[in-house]
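Shown next as C-alpha cells: one chain only, the form predicted alone.
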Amino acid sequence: MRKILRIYKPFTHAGFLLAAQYRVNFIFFIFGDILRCFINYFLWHAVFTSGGAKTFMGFSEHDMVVYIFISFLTGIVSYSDGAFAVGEEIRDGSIAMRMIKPIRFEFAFLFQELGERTMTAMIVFVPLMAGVEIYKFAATGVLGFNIWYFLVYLLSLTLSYLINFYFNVCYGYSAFVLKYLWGSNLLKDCIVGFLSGGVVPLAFMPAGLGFVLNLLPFASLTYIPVMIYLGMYDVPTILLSLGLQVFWLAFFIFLQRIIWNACVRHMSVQGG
C-alpha cells in the first residue's frame, strides 16, 4: 500500500492542480448544479403544498428537503469522469504513451480523480453539510446531527465513489468500440441519475421495480448512502446495503480487469 502511494501520489497533486487551475469553469459547474438542486426542491415544496399531506411515501417534506440537499452533495463528491477520460485517450491516442509506463491505467486515472474530490470536498462538501444540519435545527428546533449515521455515511459515500469510478471505467472502454463516448455518455449519466435515485427516491417506485432497483449498483451511488445519512435505515438494513456495496465495488474491479486485458489485444486507436 505504501508503494502505490509512493508511486501514485504525484497523480492526485495534479488532480487537485488541475482543478485549482480551471477554479472559473469549477465554479460554474457547481452553480449549475446547485441551481438544479433547488429547482427540485421548490418542485417538491410544491407537491407537498398542494397535497396537503404531511407525509409522501413515508417521506415529510422536511426530510425531502434533506433527501435532495445530500442526494446532491453525494453525487457531486462520488462524481466520475472516468468513462469520458477513458473514451478521449483511446480517441486521441494517448492511451498508448500510458500503456508503456510501469503502472497500473485505471489506478492513474483513479488517484487523479481524488485530488479533483479532494477540492470539492473542500469547497462544497463541508459548507454544505452545515448548511443542511443547520436547515435540520432550524426546521425541527432539535440538533439532530448522529455521528453514528454521518460515519457510515461516509463509508458509504467512499464506496458509491469508487464503484461509480470503475462503473465509468469499464463504460470507457467501450470507446475501443465506439471510438467517441460524448453522446452516449450524455445519455448514461441521465440514466444512471435516475436508477441511482438522484431525481426521485427510489422508495416512491413501485413495490417490485423498487426492490430491483434497490439490487441494482446504482442504487449504491446516491440511494443507499442517503438513506443511511437520513436514519430510515435500521442497523441490519444498514450491514445488508454495505455488503452490496462491497459487492458490486469487487464486481466492477474484477470486470474493468477482464474488458481491458480483452482490448488491449485487439486495441485500435485514431490518434498517436
Second form
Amino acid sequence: MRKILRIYKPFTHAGFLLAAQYRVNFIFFIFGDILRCFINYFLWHAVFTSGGAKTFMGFSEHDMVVYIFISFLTGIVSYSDGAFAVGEEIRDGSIAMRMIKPIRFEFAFLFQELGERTMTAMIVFVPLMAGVEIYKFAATGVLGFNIWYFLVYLLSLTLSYLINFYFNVCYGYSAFVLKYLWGSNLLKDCIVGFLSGGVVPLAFMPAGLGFVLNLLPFASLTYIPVMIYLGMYDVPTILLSLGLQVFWLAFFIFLQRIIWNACVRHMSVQGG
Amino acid sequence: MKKFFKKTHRMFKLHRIFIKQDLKRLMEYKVDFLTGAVGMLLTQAINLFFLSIIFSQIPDLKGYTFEKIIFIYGFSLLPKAIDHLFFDNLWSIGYFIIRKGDFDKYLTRPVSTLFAVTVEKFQVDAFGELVVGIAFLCVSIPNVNLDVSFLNILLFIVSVFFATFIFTGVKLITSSIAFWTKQSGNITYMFYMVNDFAKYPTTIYNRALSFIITFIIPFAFTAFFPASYFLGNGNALFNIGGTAMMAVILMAVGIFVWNKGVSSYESAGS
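For comparison with the form predicted alone, would you give the structure of this protein in the form predicted together with its partner chain?
Below, the chain from earlier opens the complete complex, with every other chain and molecule after it.
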C-alpha cells in the first residue's frame, strides 16, 4: 500500500496542479450549471404552490430543494473524465507510451483524477453544502445537520466516484472499436444522468421501473448518496445500499480487467 | 442596389459550397453523428417525461396547462436550433481558434471575418432539436386554442427569426471577449446557459430573476414572450416587437465588439 502511494503520489500532485491552473474556467462552468439548479428550484417552488399539497410523492418542498442541490453536488464531485481520457489516448496512440511504463494503466488515471477532484471539491463542496444547510435551517427552523448521515454520505460519495471512474474506463475502452467517442459520450451522459436520479428522484418513477432502477449501478452514482444525505433511508436500507455500491464497484473493477486483457492484444497504434 | 444583390448572391453561393464541404466531413464519422443526434432526441424526451411526472400531480402550473408549457418549450427549441445550425462556430472562437492562433486564416480571406467564421461550420446536430421543437408544437397546438391566421403565421416566422439572433448576439458578444483574453468559451457557456430559463413562464421566477432574463440577458424574448403572445396573453408590440428590438441591439453590440476585437487581435504562437 505504501509503495502504491509512493509511486502514484506524483500523479495526484500533477492532477491537483492541472485543476488549479484551470480553476477560473471551472468556476464559470459551475456558474452556468448552477443556473440549471435554480431553474429547477423555481419550477418545483411553482409546483408546490400550484399543487397546494404539502408533499409531492413523499417529498416535501425543502426535501426537493435539498435533493436538487445535493444531487448536483454529488454529480460534480463524483464526475469522472476517465472515458474521455482513455478514449483520446487510444485514438491518438499515446496509450502506447503508458504501456511501456512499469505502472498500472488505470491507476495512473485514477490518481491523477483524485488530484483534480480534490481541487474541485475544495471550490464547490463547502459553499454549496453550507448554502444547503442554511436553507434547511431557514426553511424548517431546526438545525437538521446530522454528522452521522453526513459521514455516511461522504463514504457513499467516495464509492460513487470510484464506481463512476471504473464504469467510465470500461466505457472508454469502446474507443478500441468506435475510435470516436463524441456522439456516444453525449448519449451515455444523457442516459446515465436520467437513470442515476439526476433529473428526478427515482422514487417518482412507476413502481416496477423504480425497483429495477434502484438495483442498477446508476442508482449508486447519485441517488443512493443523496437519499442517505436527506435522511430518507433507515439503517438497514443504508447498509443494504452501501453493500450494493460495493458490489457494483467490485463488478466494474473486474470487468475493467477483463476488457483490458482482451483488448490489449488487438490493439494497433498508428504512428507514435 | 444591383451591387448589393450581386454581393448577397455571392454570399449565398459561398455558403452552399461550405455546407457541402462540411457535410462531406461529417460523412466520415457517420456513426458518431447518429449517436449524437439520438442523444439530443433522448435528452428532450427525458425532459418531456420529467414534465409529465410533474403534471401527473398538479392540474396546472401557475395557470399554465401541460399543453401550454409544451408549446412554450417547443417554441424555445426553434430559435436555439437555428442558431445552433448556422452559428455554432462562434463557440470555437472562444474555446480555441484565437488561443491557437488559427484566426489568422480568416484575415486572409476576401470576405468579412464574421461571415468567414460562421460559414465554416454547418452543425447538423441541430436537426435533433429542430425536429423535437416542431413535434412539440404540432402536439400542443390543437390543445391550446390558438388563433391561426395569416398575420399570426407571419408574426411567428418573424419572431423565430429575431429570437435566433438573440442567441447569436449573446454568443457573438461573449466570444469576442476572446480577442482580448485569448479564451472566453466558459464565459459564453455561463451566459448561454441562461437560455434554459426561457423554457418556462417567467412568472414562476422571482422579481429579480425575471428582470434579468427580460432586460439584461434577454432570453425570455426567445421563447416565453413571443410564445405567450400566440397563446393569447400580452400584446404584439411588447412581446414580438421586444424580441426584434433585443435581437437588433444585441447584434449591433456584437458586431461592434467583434470589429473592435478583430482590429486588436494579435496572433498567438509561431
